[in-house]
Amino acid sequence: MKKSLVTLFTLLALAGCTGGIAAPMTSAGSTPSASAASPIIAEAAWVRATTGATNASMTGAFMSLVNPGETEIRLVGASTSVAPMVQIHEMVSVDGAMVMQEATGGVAIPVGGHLHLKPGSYHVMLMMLKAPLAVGDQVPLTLRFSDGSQLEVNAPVKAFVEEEDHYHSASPSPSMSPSSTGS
């Protein structure tokens, strides 16, 4: 029991230090389901704003994802209250342009590794968001995971100024419409 309160202070020190790692919830915490606590570390989770965006309706969430364990670990999904579709995304070249599409199997998180979800690489895609998000805001997002755990995460809205035209265009592409998903 005293190890286990140890590592508990431990972890709460680790989130108020750095505003960015997020505990593993159990069970019996504030997950939706009964699913196992995940080994995941989120550091440094962050979504960008809408404000001033071409299209406010989507945006990214962004962080590190450290996997201190023996087995790899794909990102499999996500979930938040804020927006009804999200996706595991990462960019691809077609026909010479770099576009975004729904990362098919999830992102391994490799044995004792990182997984860097930023900017114009591997994120996670929050579509058809309910209102638009300004910076100062916090977004709860519940990472799925390939071993059935899930990892609650509270990421501060932030502005991104490095505004990319695959990033936010006008409309969505095919590959992001509701109908296209089966959503």
The other form holds:
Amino acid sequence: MKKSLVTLFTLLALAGCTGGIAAPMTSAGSTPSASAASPIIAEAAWVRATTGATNASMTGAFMSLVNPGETEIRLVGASTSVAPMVQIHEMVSVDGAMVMQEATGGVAIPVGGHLHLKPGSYHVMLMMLKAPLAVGDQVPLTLRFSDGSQLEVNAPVKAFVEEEDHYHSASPSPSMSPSSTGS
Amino acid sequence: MTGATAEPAGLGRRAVLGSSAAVGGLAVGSTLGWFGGQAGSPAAPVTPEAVIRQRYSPHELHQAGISTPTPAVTRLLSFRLRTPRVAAELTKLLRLWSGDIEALMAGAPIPGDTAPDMAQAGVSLSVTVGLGPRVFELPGLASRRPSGYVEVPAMAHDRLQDRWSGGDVLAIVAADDPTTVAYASRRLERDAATFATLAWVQGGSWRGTDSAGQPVTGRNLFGQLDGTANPSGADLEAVVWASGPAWFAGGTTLVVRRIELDLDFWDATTRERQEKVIGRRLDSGAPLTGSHERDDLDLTALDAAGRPLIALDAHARRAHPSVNGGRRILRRGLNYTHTEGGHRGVVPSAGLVFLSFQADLANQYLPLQTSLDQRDALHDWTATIGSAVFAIPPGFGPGDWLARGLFEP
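Can I have the other form now, the form predicted in complex with the partner chain, not the form predicted alone?
Okay, now the whole complex, with that chain kicking things off.
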């Protein structure tokens, strides 16, 4: 079920969600592009460790995004050097069970408010990880927003203890395309 | 602690930088700007700082929890590294902790906090981190060891126990209330667990305010005012803060001593003798040759019979800078009571977790302690049962991490 949902929403995202990105992303770690500095502030970013996990190919990045401006801005994408495929995910209830799916169209950061990316809720999904992520590693993330701005965030890898294991249960489907990550 | 806790340059910086809690989107220039701010800060007048409901920032030249007032509750957590020969393991821990400390001291949940609702601002929370001697045995770090940062050899009067001694990494967590200290300690323990195990945990309480909430010198469990002679203002700067090596500028060194107090024997001692042992009055803390707490000792004054008013073995005389080549330290006390139960019954004990901060441990603390070990009337009532030393790095800029300059010069 989860797998099929991820696939479905990935395909939907490919159809409708990437249009807001102003310019193709350069690879992570390159010289900062000409895109505007983002008004969004990221706080308390972290990535869940994969060491010891049954599926070390994917994990979640979490943080609090603050929009101090007067215009609603949406988080529409992200990229990282540690994974070729990154999606913005949300959790929805399907047949009484919480499953994750790509948040098509991104996620709004309300004016003067916060968007909490957290376990069991919105998160940045890092897929097809190139290597396991251990506690204490640092993950560079580039967040992309609906106003065309970008934000570089360095997120520490931390242990994760929540009982329900949302972020390891699905594996990427061969039908998934990394093109929605922009990397 | 009133005089000792004034922090002339810190007030301005706190006002400028204290609200920054962001860890994301950091510009390369942020660290430079922070250090630039240090140099440009005008010195504020020396004024006593309020004790309770304070907000401290880790982004000062110095870490908080040293010259800031001692709040009601302090816990020290000493860790041993699981892989003490791999610097990368320690730097991962320090980076994780730096993000945690930034959030905790701002009253915000740490990244990945599993109890985020516990975070609260305005509870005088400070986290102070130190590095034990083994850190400087890591490859390449020996040359960056702070000057005079050495182990304290066991003194003749010491009764040291391993369970209160040593450690590779220290976190001192202090706040207005025990719940905050428990929460912050737990978060730091969790993030340290991958890299280190607890060597010991000890702590205690302090009452640094009077009945009206005004800052006063606190009392240890002997009832003595403790910290009266602490340096303040420019003296404090010279006594406490190291100027080098480069990564350590603004840092200091710490000696932790767990001193057991024989309260039963003290109770059985007459008040006159209690005052003679220390050389000060118990009520006001004034020297036996003066009338106010802050009066300096008159070490030459004699009574009618020609004996020194402040006895030759009185603690205040033996610790006085004038008989120690001008050497001084900043002391910070924590009162503890410790009860162990067993099939033979309950065994209570009590004492002082004594923290000594100084720029140069070998040239300030060691001669003082050696002299006191040789002669100090207090020895009849005290026994040091734990000892540890730590190098306390300076503060760190927003988004930077503790002691980075040690590993990435």
